[in-house]
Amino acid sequence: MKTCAIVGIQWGDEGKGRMVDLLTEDYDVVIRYQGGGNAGHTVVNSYGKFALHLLPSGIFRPGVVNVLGNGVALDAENLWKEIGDLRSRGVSVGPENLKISDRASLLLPWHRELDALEEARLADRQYGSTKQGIAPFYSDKYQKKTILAGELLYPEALRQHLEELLEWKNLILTGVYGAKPFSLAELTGWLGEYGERIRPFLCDTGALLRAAAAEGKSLLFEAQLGALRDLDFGIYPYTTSSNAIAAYAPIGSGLPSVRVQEVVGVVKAYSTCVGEGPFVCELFGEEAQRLREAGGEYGAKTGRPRRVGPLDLVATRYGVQIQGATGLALTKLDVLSYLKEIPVCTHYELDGKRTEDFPFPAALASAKPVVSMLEGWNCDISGVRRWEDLPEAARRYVEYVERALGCPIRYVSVGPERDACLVRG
């Protein structure tokens, strides 16, 4: 049995979906182990271009079993819409290739409502939420006030549990936010429509994964967002509300006894960030817009323009360390082809001193980037399909990044297609 986690090293949006789609050829099971519909994993293959929000990116590979683990924020409504979209485009999605943990908690309509209400209350102090209900969901989960997907199989117990939660949740909606309360009929109607549709996909995924491991099958864990958005190790409070690091994969998947043998960290060849919070190497004005347009840097879920900047080696090195990456995939190298010189943030300046160490979140506001310029290749490389055929300057850029991060770069992406990912020997 082999196990591998594909994780984000930076702020998210690094290209994890395309790497999962590529590498699942060698795996039997793909598991999403945390996060929810706030993800936007872009995949381009023979079916077309897709932005997956909840479904694992192995869903396109025939014979691969895809699992939504117990650590996922399970939005049945948006999941069902996503399934419908893929089916309409010829992708097979059914209980035979998609399994949902009966221990995953349901993200309910009130979670999305509370997310929007809280962002509105924060006004200019917002955290940059996607308003998909993720933070209220995980808050409720750790308060033990969510409904497990498996409760859909026990209607009487489910109704009683829902009534208890509804009373508590309406106190918050009306008392804190002055918002309209939910009715039991609304919630039972929602569960009747969407909960019933996902019932055939529910199973004990822990037992399923234990059996797969015993049979020697290979497991691929797919993370959402990046290391710098991890709840515990990211730029708090500008983080997601779950653990996006590889170390959480066994727990969130339902197989806590397994060891992750390989961690492929995905790194974008420059820096991007959606949402609020410190972003030390951020570019502005025309320079930023040109990079944004070259990379198509708009959120797959929200459509928001991403903040952009040069590759931040300080932040990225930190991401490599906390993810425990054993190898890296460098994506979107082709985007930098328009530059004659390529900026790279090599250090931060803090209190008049240069540092290569990523500081405590509160110190980031006063950090300034120290930027060096590297030679660009200034030609289109999107058609290159072998590492050896890249321009020398492009190879030097990759090798420089590899040395700076202290981790081997095994894959280099020069486009979104499956065959546009170059494998280094």
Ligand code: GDP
The other form holds:
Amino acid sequence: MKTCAIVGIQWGDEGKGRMVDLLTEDYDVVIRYQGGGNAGHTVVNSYGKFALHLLPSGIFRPGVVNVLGNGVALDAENLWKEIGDLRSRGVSVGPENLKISDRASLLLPWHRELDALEEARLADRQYGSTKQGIAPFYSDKYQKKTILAGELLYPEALRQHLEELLEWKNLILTGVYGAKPFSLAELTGWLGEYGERIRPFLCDTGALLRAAAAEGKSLLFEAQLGALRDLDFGIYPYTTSSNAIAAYAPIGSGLPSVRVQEVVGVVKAYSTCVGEGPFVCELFGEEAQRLREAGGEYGAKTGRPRRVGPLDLVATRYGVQIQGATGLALTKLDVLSYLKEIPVCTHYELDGKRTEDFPFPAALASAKPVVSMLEGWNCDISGVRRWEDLPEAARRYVEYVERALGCPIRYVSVGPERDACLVRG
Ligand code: GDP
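Please give the other form, namely the form predicted together with this ligand, since only the form predicted on its own has been shown so far.
Below is the whole assembly, all chains and molecules, this chain first.
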């Protein structure tokens, strides 16, 4: 049995989708183990260009079994839309290639509503939520106040459970936020519509994965977001509400006893960040706009312009460490081709001292970046398909980053297409 996790090392949007799409060729099962519809994994292949929000990126490969594990925020409504979109573009999605854990909790309509209400209450102090209901969902999950997908198979018990939750949730909606309460009919209608549609996909994915493991099948775990957004180890509270790290893959997938042998950390050749929170290396003005345009740095889900900056070696090294990466994929190297000199942040200056260690979240606001300039290659590399054919300066940049991060860079991506990825020996 072969097991591998593909995870983000920075703030997310590193290009995980394209790496999973590439690597699924070698795997039998692809599993999403955390997060929900707030992801936006972009995949470009022979079917076209897709932004996958909930579906595992293995969905395009015939013969690959795709699993939504118990750790995901199961947004049945958006999942159904996503399935419809893929089907309309010729991709086959059915119970034979998509399995949904009966232990995944359901993201309900009030989660999205509460997300928007709380962001509105925070006004100019908001976190920049994607308003997909993720934070209210996970807080309910850990309060044991949401519904497991498998309950759809027990309608009587489900109705009673829903009534109990509704009473409590309406107290919050009306009492705390002065919002409209939900009615039982509204919720049962919603569950009837979307719950029914996902029912055929539900199964005990833990049992399925144990059987796959026993048969020696290879498993690929696909993470959402990046290490710096991890609930426990990221820049709290500017994190997501789930664990985006590889160590959570066994739990969120339904195979808690498995050891993940290989962890491919995806690193973007520069930094981007969506939403609020400290971003030490941030560029502004024209320089930022140039990089944003070159990299097409606008949210896959929201279209929001992303904050951008040079590669932050301090934050990225920390990401490599907490992910336990065994190898790296460096993406979007081609985007830096317009630069004659490439800035990289090598240290932070904190309280008048230089540090290479990533500080505690509350200290980040006063950290200043120390930037060095590296020689650029200043020519188009998007057509290069072999490591040896990269300009020397580009190879030097990759080798420099590899040394600074203390982890081998196995893949170098120079374009969004499936084949625009150089594999290093
Ligand atoms: P993810 O959420 O980590 O999968 O990342 P996103 O999908 O948000 O961002 C990756 C974006 O960059 C997508 O638009 C990809 O098609 C694109 N992309 C991925 N790798 C490369 C690359 O090496 N070069 C260029 N130019 N674009 C890339």
